[in-house]
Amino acid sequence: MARFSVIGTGNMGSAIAGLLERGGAEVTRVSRDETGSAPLGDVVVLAVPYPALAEIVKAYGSQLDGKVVVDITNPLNFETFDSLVVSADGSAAAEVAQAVPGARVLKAFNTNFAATLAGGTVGDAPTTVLVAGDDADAKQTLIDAITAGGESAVDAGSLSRARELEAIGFLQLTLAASEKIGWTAGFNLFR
């Protein structure tokens, strides 16, 4: 089984690490203070806010080559909370892929809240994690780890779908911030 490193020890990082550990994965939790110095596993989950991505990717640089790198960010404008800050045809995940062309970049977890990942459900259904990326083996590695942890995962297509996933994540965040839904709610797929 792949070894995972989760960079970020906040709510999302803790929830993702817990999900992976429930499935039996070996997980190393890396604080942002350790960025650049901590050894990395086969799969690196960037569980940090969007503004921290560039710094972390730069700190690790070529150490990310050959690794599966999972971007969980929603690149929203935190000052106005009314728009995404990436180009209309781009995504945070595309920026990571461009910065580290030797990595196999995935977009996942950004359409989930920490509470639904930690609790494993949205309502009465298992939490669904949407996974986008261009490398089928990388996606399957992450999907297998998520399902081993008791949650559902769906291949959402190529990395170009990250833009739509970020739009869904943005919508969900704005609904929760405006108290139209709770932080234990979320979008889910029923199959």
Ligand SMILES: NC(=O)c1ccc[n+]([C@@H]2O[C@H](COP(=O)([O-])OP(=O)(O)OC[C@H]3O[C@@H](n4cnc5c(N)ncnc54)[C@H](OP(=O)(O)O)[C@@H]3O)[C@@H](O)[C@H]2O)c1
Contents of the next structure:
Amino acid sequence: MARFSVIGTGNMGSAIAGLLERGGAEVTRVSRDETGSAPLGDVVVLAVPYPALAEIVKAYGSQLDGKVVVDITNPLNFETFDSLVVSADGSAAAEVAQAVPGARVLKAFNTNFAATLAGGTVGDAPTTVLVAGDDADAKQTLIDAITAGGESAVDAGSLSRARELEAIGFLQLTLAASEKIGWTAGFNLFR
Ligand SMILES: NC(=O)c1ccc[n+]([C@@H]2O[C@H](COP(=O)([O-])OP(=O)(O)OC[C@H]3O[C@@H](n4cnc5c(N)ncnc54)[C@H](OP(=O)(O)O)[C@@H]3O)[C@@H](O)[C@H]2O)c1
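Give me the form predicted in complex with the named molecule now, not the form predicted alone.
Entire complex below, previous chain first.
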């Protein structure tokens, strides 16, 4: 089974690491102090704020070649809460892919609030993680690990879909911030 490293030990890092561990995966949790020096597993989840991505990618450089790198960020303008800070035809995930061309980049988890990953449900249904990326094997590795942890995961298409996933994450955040929904709620997929 693939070995996972989760960089970031906050709300999302803890929830994602817990989910993967429930599925029996070997997970290393990497704190801020260890970032850049901790050895990395086959799959690296960047559970950090969008502005930290560039620094982390730079710190690891070519060590990310061959890895599956998972971007979970919602790149919002948190001053206005009214726009994304990436270009209209781009995404944070596309920026990561451009910065580490030797890695297989996935977008995942950004449409799930941390509580729904930790608790495993949205309402009465299993939490569904949408996974986008250009490498089918990389996507399947992550989907299998999430499924093993008891949640649902769906291949949402190529990495180009990251733009749409970031739009969904943005909208969901604005709904929660304006108290239209709770932080334990959110969009889900029913099949
Ligand atoms: N919270 C959610 O429900 C949710 C949902 C979907 C997506 N997201 C996305 O998930 C990401 C993480 O959110 P979060 O809620 O988990 O935030 P958080 O609780 O604030 O945790 C952020 C983590 O990133 C670490 N970090 C910050 N800058 C770093 C750097 N330069 N190098 C290494 N580590 C660094 C922090 O370390 P320190 O503790 O030392 O500061 C902390 O462990 C964000 O991009 C957010 O948009 C969040």
